[in-house]
Amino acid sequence: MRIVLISTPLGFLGSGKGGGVELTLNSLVSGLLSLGHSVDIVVPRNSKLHKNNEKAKLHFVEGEDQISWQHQNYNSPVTIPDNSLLACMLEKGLDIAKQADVMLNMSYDWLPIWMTLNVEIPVAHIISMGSESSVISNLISKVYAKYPYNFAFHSKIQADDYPFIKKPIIIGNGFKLDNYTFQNSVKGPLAWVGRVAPEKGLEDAVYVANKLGEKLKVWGVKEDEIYASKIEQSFPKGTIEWMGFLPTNELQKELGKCRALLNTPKWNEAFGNVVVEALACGVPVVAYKRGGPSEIIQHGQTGYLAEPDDKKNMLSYVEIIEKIERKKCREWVEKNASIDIFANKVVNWLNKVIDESK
C-alpha cells in the first residue's frame, strides 16, 4: 500500500506544539513501513522524523499554523489564515496522492475533512479529538453518512462524543517498546506530562504534590506561559520543578525513576499518550476517571481512577501507589500498545476505506 499521510498543522514535528499527534504519527510511521507499506508524509518545515523512520519520505510545506480547536469556543466559526500551512500541506498531499492508494488525515480540523466529499483519492481521518468544534462534528455527521469508514478513533470513550457514530472503528495508540526502559524506581518523585495549558489541569497535581510536601516534575512545553506562571504563585516556592520538553529517549530515561503519574486533564483526552509511555517504563498512572485513560488504566492493577476534578481523592490514591506492582504497568503495554498491534489494526482500516471505495 502506498500511503501519503498529513501531518498535524500545528507546530513542526519534534517542537511539541502538535502534543500527542508527533508521537502517534512516528509510531504508526514505524509500524507501517515494518509492514512493507510505502509512505510519503506531508509536513510542516523542520519537521524531524524519529532515526527508525528514515524510509518515509519527507515533503516539506510552509505556512501559517492553524489554531488549536482546544483552544477556540465549541462554537466558534472556521478560520483559515492567508497563506495557510494547512490548505498548503493538502495541497501538497492530493498532488502526491494521485500515484497512492489512500491519503491519511491526522489534522483535526475542517478543511481536509470537507475534502473527502470532493476528491476521488479515498481519504481516512485518524480523529484525536472528542468534539471540540460544533462545526467540525456536523461535518463529519455528514461525510459518516456517506463514508461511515472513513474515521478511526483512538479510544471508544472518545467515540461516544461523536454519538451519530453506530459501530466506531477504534485503533487504540502504538509504541516502540524498544524505546522505553522498565525501571523499578518505587521510591522516585511525582510525576506530570504534557503540554502546560489550562485544559490539562496541572495545578491539580501540584496540589498533590505541595499536600505531600514534594517537588513535582513537569514535563512539557509551556503553552500558557500566564497559566503557567499562575499555578507556581499559588504554592510554594520549589513545588514546581519545571524540566521543560524532552525527546523520547531523553524523557523515558527520567519518567522511569518517579513512583507515580499524575494525569489531571480537564476534558476528554482521545487516549492519553503519556499515561502509556509512563506504564511502559514500570511506572503506575493516577488519572481522572474520563476520557481515554479511564480506559487504559487497570485501577488497582496499573494505578488508580480517581473522581474527576476530586483532588483529595486523587491525593488518597497516591498515598497507596506502592500497592501497585511495576511489572504489571509493563506487562498492559506490551499486551496492548505496541507499534505492531497498532499499525495493523491501521492497515487493517485502510483496506476497508480503500474498498468501500471502489
Ligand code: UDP
Given for the second form:
Amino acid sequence: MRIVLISTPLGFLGSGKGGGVELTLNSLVSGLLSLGHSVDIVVPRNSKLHKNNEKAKLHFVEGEDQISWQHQNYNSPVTIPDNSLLACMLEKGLDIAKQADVMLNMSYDWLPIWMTLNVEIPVAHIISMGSESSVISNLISKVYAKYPYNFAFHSKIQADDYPFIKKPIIIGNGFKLDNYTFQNSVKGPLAWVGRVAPEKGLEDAVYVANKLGEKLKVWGVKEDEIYASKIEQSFPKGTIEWMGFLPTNELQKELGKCRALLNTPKWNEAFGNVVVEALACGVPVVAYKRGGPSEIIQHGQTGYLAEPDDKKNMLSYVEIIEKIERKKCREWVEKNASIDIFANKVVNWLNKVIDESK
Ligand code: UDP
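Let's compare: the form predicted alone is above, so bring in the form predicted in complex with the ligand.
The complete assembly is shown below, putting the previous chain first.
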C-alpha cells in the first residue's frame, strides 16, 4: 500500500503538544514500514520521527496551529486560522495522494473529515479523542452514514462516545517494546505522566502522594501553566517534582524506577499511551475506572482501577501496590500492545477502506 499520513496540526512531532498522537504516529509508521508499505507523512515544520523510521518520507508544512478541541466548549464552532497549518497539510497531502492508495488522517478536526465526502481518494480517520465537539461528532455521523468503514477508534469505551457508530473498528495502539526496559523497582517513587491540563486531573495524584507524605514525579508538557501553578500552590511546597518533557528513551529510564504510575483523567481518555508505557517498564498503574485505561489495566493483575474521581479509593490501591507482580505488567504489553499487532489491525482496516471505495 502507498499511504499518505496526515499528522496532528499542533506543534511539531517531538514537541509533545500533539499528546499521544505523536507516539502513536511513530509506532504506526514503524509497523507499516516493517510490513513493507510505503508511507509519506505530512508534518509541521521541525517535526522529527523516531530513529528506524527513516524510510518514511516527510513533507514539511508551515502555518498556524489549530486550537485543540479539548480546550474549547463542546458547542464551539470550527475555527480555521489564517494561513492554517491543517489546511496547508491537507493541500500538500492531497497532492501527494494522487499517486497513493489511501490518505490516513490522524488529526482530530473538522476539515479532513469533511473532505472525505468531497475528494476521490479514500480518506481514513484514526479518531484520537472521545466526543469533544458537537460539530465534529455530527460530521462524523454524516460521513459515517456514507462511509461506515472510514473511522477507527483506540478503545471500545472511546467509541461509545459516538453512539451512532454501530460496529466500531477498534485498533488499540502499539508500542515498540525494545524502547522500554523492564525494571524491578518495587520501592521507587510515585509517577504521573501526561500533558499538564485540566482534563488530566493531576491534582488527584498530588493528593494521593501528599497523603502518603511523598513527592510525586511529574513528566510532561505544561500545556496549561495557570492550572499547573494552581495545583502546586494547593499542596505543601515540593510535593510535585516537575521533571519536564522527555523523549521516550529518557522518559522510560526514569519511569521504570517508579513503583507505580497514577493515572487520573477526568475525561473519556481515548486510550492512554502513558499507561501502556509504564506497564512496558514493569510499572503497575492505578487509574480511575473510565476511558481507555479501564480497558487496558487488569484490575489486581497489572494495577488497580479506582472509582472515578474517588481519590481516597485511589490512595487505598496505591497502599497495596506491592501485591502486583511487575513482570505481569510487561507481559500484558507484549501480548496485547506490540507494534506488530497494532500495524496489522490498521492494515486490515485500511484494506477494507480501499476495497469499499472501489
Ligand atoms: N510523553 C513524552 N514525554 C514526557 C511525557 C509524556 O513523550 O515527558 C508522551 C507519552 O509518551 C505519551 C504522550 O506524551 O505518548 C501522552 O499521551 P496520552 O495518550 O497519555 O495522552 P494525550 O496527551 O494524548 O491526551
